[in-house]
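Single chain ahead, written as structure tokens, the form predicted on its own.
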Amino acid sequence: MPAAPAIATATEPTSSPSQGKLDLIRSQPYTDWAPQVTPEERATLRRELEQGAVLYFPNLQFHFQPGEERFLDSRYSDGKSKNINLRADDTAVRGAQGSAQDLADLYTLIRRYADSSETLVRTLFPEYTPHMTRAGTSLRPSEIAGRPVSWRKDDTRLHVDSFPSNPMLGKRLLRVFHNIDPAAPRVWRVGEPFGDFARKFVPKTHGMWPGQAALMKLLHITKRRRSEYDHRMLQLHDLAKADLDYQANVPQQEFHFPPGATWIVFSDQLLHAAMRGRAMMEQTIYLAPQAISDHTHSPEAVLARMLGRPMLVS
């Protein structure tokens, strides 16, 4: 694993000629969470998403109900959690504080976003429907820039998503983001294709030693046995964040998602970094690997080709 650098003090990478070569943002015209989409349009959307693009909906707005604007204030966060969140089967939010009515209203707001996001994914990608599992939904009311975090948790550094304690065992991370801030953009950087990223860092990763997956589960370090895929992906997450030279010089694209914009990505495949902004909503959907129509670009397929063996055998 990389040596842990100090908490991020490096300046934000500036524009460079290499950054301009990327064009990963695919703008979409849809303005409804259950849009009318032709089969040809669906096929294009699915192909672009699975190849690692960002599906961007500049005019797909999620509207507050009267009084919900108050939750843009970070005072409703409990101060301990990064996000106010709702697990799929919960009947109350976590990471929040306020009166009983405030917490009930937060639940209603976040649940409505979860339902809207799932409707959007089912409408655009009906083939995904039998393979989908709704995961967490969150409201992120605090400014990203300047937040004091460790280098591993610094989401202003380009990374692919991977969970230390929650092995995905090949399930994909499909995420629906929305900038609910009425005034300021959500600023992201997106980086080079996953295959190019993997070629740089996979040679620096290592496999698990015999019995490691079982021991980590036994000690409750992980919720289930970690696969080699999860083990390698977690190292890729850390290696990218630890390498400040890579962060500054890799081909990348900065994009400002305006107020009211929505975007969809596979966050385990797209190198991304959230640089500035607050008041974002996010829905995670776990997607079984058999839902993917073209596995050429998926992280598991890339790693399997590079290492010459399947990644999902623990």
Contents of the next structure:
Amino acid sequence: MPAAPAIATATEPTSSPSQGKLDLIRSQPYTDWAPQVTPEERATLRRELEQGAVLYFPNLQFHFQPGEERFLDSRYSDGKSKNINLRADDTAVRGAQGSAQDLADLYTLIRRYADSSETLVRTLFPEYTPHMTRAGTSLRPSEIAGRPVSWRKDDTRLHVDSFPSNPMLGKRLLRVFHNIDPAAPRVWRVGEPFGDFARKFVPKTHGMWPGQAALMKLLHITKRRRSEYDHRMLQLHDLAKADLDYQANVPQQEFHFPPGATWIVFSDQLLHAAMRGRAMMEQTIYLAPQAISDHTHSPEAVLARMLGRPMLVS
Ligand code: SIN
Ligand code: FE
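Got the form predicted on its own; any chance of the form predicted in complex with succinic acid (SIN) too?
Below: every chain and molecule of the assembly, starting with the one above.
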């Protein structure tokens, strides 16, 4: 059993007491997926994103081509997966059903969203470009509220994103969301800064058993060896979702993303919960941790400080 770590909770920067009410939404004026931005504006956007804010683009529309509106209907989902997905290098979508033409049109739509999202991120954060990898894109055409899922998969509970089978090894999860439903808002809750969250829950997490990472890889429980970073992040995800008192009482903010809105977050850092909404598109980008300029709030840096050792070794 790994030695119990000395956990340095006291040294974590705290949110100022005057913060009181959370206000994590930073509204942006841009209307184009390759907007004109000044270096000063870019620096502000990057600082806010890395501090854990939501960059919110109320007027950044993603337009359907004629006929694509039909994909707002969840009948194109195959019923097994909740999302229709496109992996970065694939030429066909997964999780969908329909005619060959439907599947080709779904590919075109989702691919266009992937290209638009990547253009947006490259334009706003050119310093990230050498460190980023396009990951999955999804269309989520089902109402979130009232879905029967286990507590661990229940994204209506506040959580940070972390995947049991897909260790990130410290790579960051940058996500571009778009509410593609023409009528209903997508309603999220967002919660306290990662450092505050970590201070409460990291002391309840534990390290891996010797050989555990190798065994999980061997048994195909994980795609590659899980790092301590991933092991702790997964526990933080579960501990937050399992704690109903925390869910109810943590400082939090509800926000309604209207139809046609776009938003960008580090979803491994921002506590978030999706409460209601009918149709969304989402692009995931992996970002190598050296791309981050402000390590005050990033999860791998917070965990390394609290546990007293680097997190980015597997
Ligand atoms: C999530 O990342 O937890 C879900 C986001 C959403 O479906 O709006
Ligand atoms: Fe999530």
